[in-house]
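Shown here is one chain on its own, the form predicted on its own, set out as structure tokens.
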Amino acid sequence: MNSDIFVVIEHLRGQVSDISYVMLAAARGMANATGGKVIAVILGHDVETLARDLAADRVLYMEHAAFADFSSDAYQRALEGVIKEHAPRAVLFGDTTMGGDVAAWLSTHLALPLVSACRTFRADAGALKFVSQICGGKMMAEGDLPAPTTLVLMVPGGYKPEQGRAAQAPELARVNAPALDDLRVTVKDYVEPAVGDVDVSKEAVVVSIGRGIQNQDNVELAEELAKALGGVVAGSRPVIDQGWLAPTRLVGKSGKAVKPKLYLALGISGAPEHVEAIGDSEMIVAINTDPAAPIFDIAKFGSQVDMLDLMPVLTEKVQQAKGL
């Protein structure tokens, strides 16, 4: 049985996604337990640039015009051949729109088990165990990683992206791409969203509000706090869907990933889709009335208080500390 751990590198417009580095960090621990190697798999072009800091023992790559932008059809067909040929112990994908699209098809087509929402792995008496988030992240499920090959969808939070980076580029090995001339879906164009608001992904301080804000009038309290802290207001899906903040302020899997020095989560429960986008924050402070809210599992500091009572007081204290 092959003991290697394969990691499918997710990238977009020449940038490797953070979840790819998280997966590489997880794969290293798994490979140490199995005695195998960490093999990164890249489908794309300009592979040397994409692979330059991947903490992998080797990179298998394919180059083809169909990989210039993500194409589920092209990825499925290419990875099917790679998995059949090598039969690795595990193949890690990001639990993202891209990863879920490809891994689900491969699982069905190759009759391989698929573990979703996986957060961490550990070795127990020579066997690999996985820990996955369920019930919106409020519970963790543990189980044996089925042999000989399992597909895994990973969420962030269990490993830091920097653990998956290396100072030296790994060895590259080119693999011939399969015939990709009859794809059912092809990418015709890539359209960037219009820029007309602040980019929350680049802000050092983010005050993020969730369902606990209750109504639109209370958003002003968050804005006053963000102004005092020198940051911006962002929100989780319920706030954006209500139209209380612009879609550009959405933090989550379908919005922006953020890396602020301070992420203040106000009335946010901490669903996996949201947690995925805030894992690289230097400090997460959570305020929630629910003591079992999953956001407390990743927060450095937390308080079980009503955010509506806290925000005015906190704003005043910050202003006093700044002499405003």
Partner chain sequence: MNLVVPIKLVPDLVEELVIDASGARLDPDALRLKLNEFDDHAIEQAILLKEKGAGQVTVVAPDIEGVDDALFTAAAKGADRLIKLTGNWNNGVNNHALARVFANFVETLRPELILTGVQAHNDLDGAVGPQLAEHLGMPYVGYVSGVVVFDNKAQVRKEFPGGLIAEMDVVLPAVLGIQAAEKPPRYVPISKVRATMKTAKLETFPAAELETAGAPTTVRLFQPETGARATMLAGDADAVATRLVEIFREQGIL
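I have the form predicted on its own already, so could you send the form predicted together with its partner chain?
Partners and other molecules omitted; one chain follows.
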């Protein structure tokens, strides 16, 4: 049985994603428990640059023009052979817009078990266990990582990316890419993220609204509060998907990461996709009527009052305090 841990390195337009380093950090702990090695797998080109700071024992790489952009079809076909040939103890993918398109397909195709939303691993008397974060961050699920090979989709939060970085580049080993003609999924173009009037990632005070805002008319209450505090309004995904705020104001996995002095989260539950982008805030204050909302786990101060009641009163008191 192969006790190595494979990590499929995620990169986009020449940049290795943070989740790749998180996975390498996790893989090191697992490999210590299994007695195996940490093997990074890169599909791409200019592999030397991509691999230079990966904390892996070895890099297996494939080069092919089809990897210039991300195509699920190309990734699936390329990884199928590698996983079959090596049958490592685990293969880690980012639970992201890339890994998500690939791992579940491979699980079915190769008849290998799959664990998603995995945050941490634990070794228990030699046996590996996964801990996954589900139900919008409200539940953790723990179980055995099935042997001999399991595919895993990993979310951030359990390990620090710095732990997956190394000062020295790992040894590289080339693997031949399979035939990748007639791809059924191809990238035609990119649309850059919109640049707006404000960059929420640079603001010192962010008043962020979630589904608790209930309707577009109430957004004004948040605008007024933000204005009084000298900050800007941002929002969670449902608020942006409803069209109540511009896409430039989205905070989270598919939007911006923020690091303000104050992040005031109003009516935001604290789903993992949101929380991963606000952890660098100096202070998070959360207002949510649900005492079990996961946002309270990372907030410094919280309250269960109704945000719609609070916003006008707080605006007024802030204005008073500033002598306005």
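Each form is matched to the other, and the largest set of C-alpha atoms that superpose within 1.5 Å is called the rigid core. Positions refer to the first chain, counted from 1. None of the values given here were measured: they were computed from a predicted structure.
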Establish whether a shift of 2 Å or more occurs at the C-alpha of Ala25 between these two forms, with the two forms superposed on the rigid core. no
